[in-house]
Amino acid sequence: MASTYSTSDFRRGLRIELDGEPYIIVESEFMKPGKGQGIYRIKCKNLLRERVIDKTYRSGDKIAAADVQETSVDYSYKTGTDYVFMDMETFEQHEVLNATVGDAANYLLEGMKVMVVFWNGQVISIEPPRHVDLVVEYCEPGARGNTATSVQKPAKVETGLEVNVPGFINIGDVVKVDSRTGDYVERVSKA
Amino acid sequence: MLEVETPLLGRGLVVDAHIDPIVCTVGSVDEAQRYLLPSPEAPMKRLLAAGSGPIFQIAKAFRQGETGRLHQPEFTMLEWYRPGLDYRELMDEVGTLMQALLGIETWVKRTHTSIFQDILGVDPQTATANELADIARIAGVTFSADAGPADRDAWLDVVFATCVEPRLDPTVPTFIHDFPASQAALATLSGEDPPVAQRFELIYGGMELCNGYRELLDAPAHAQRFDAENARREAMHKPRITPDAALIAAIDHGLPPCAGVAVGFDRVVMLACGAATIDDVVAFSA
């Protein structure tokens, strides 16, 4: 890998260091006068706080490359402080902070492949997969023949984590929910 | 007007310390080095010496590095010069075209210097590196700690693009002319006390939509300008570009005195279909 960037090289998905700390690029633009300099104007998101800044550059200006890579993982248990994760190829077990795994955790399903984001050979972050199936444990019933999907309710998934879902949905159903955002998708299957 | 058609290689380039040509070989000797032509105006410029009277051609141009919502590294430029004509009233030419292309009905006419003055109250003639700076900082405009703009051209460049185009009212077409003498390129400059280029741009719609000079007509001029040019790129660690030496011979040889424009001519069909970036005006994206 590059440990350096030049502004072409800029593109949505890029990661950065800026400042000492990993920023992926979300937004890029390129502006250029007729007859001056080209300017690149880009957001980024930093990798460690969610926190998105705007920074702008010259035209040939080199930017650092940060040293990110990522591996695919299967989840194994959760310890007290820990959740453990095992590279399914080397064997090698990855022990990461309940703090780092943050909002992940509420898709983790013992046995899921998941990604594993490195920062300088450290863990910084877990990703789940876009979409994960999880059972309702619990919801209120709902009323005979609603399939209106306007009308949401809580329910309770297996992970502990509160999903609005449609009123159709009842205890036992398997529903997609998008880990990004923590929204219903699809009703996967009846109980 | 007589359309023309000119080569696409060259062996020399107007130089120009923002503009990097895609460099390519069309054999294996040293001489083998050719520009892909970033644009047509030599090889125009060389057809006018020659006594051609007016010409345009609807042309291929290449710059390396430019990709985005607006800029493919391979784009069509339609091109045309006037000899005879003063670069305002080819303005008016221009207007015309977009009058018939997209259907406007008026146009303004506004300085470099009276754009800045209004929109950000400094003079662009006089303000310094650390006045634009703290007029762009003040925009959001912020650089790594290392990357900013070093001299007040620079500034001028980072202020107009950030500060200046984006404010303009995007369904008023609106010319602007007479630039700083630093960023002249190869228009005229004027006798006023300080000098100013004679050159224009049109932006409407939120994109530059035109360049165009009253052209310069002395080779001396040009073979200084060109070194330059080439200084700057050299001060930024950029190759240098092989003058055109034909050109600058064809200049010496008498050009007549004319104006030019170079419109962007993916960006009049973006407006003219209502697409929003040029990758929906082209078949397929370089």
Contents of the next structure:
Amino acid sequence: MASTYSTSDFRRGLRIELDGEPYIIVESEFMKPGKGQGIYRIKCKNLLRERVIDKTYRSGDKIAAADVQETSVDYSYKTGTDYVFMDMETFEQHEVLNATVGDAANYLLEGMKVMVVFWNGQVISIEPPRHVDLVVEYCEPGARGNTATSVQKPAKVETGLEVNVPGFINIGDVVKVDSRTGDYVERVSKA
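Take the protein just shown as the form predicted in complex with its partner chain and give its structure as the form predicted on its own.
Single chain only below; no partners, no other molecules.
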């Protein structure tokens, strides 16, 4: 028997099953009209097709939980179109297509621990750590004396991702980047 969630369980990041496919809730909003039951409006993304849909539920409704498994693996290397991950407990390798890895590729470094999400034995997504430390490979030099953090400039990091960083960041600096948004968080240290 599949487990279910009540509408009171709805929150961002919850994995649910709709029409036989896994979804993740990206937004959840509760509304209480003047009279009657509360209403939950959710926006959820299909984990197989990347399509986003809106759904509305009445308070107390039940919805099926997506039968997904998360496994911590190490990123090993990239071949032509695949990324190779290894489960360090079983030494099982998982080859994942570039399309499945998607934007997570911008944050992958060899040896990094990531979460692989499986649905029906198939890898459906890769989740890198929330914050990743990346070396700045190229950026324009900051203007002399311009150390204000509000001045931003583009910087290219070791994975090829372009991040807007403060003007005081230089080539060789290590910056912490939020993998959910791609935003600069802080300078970590010199490489």
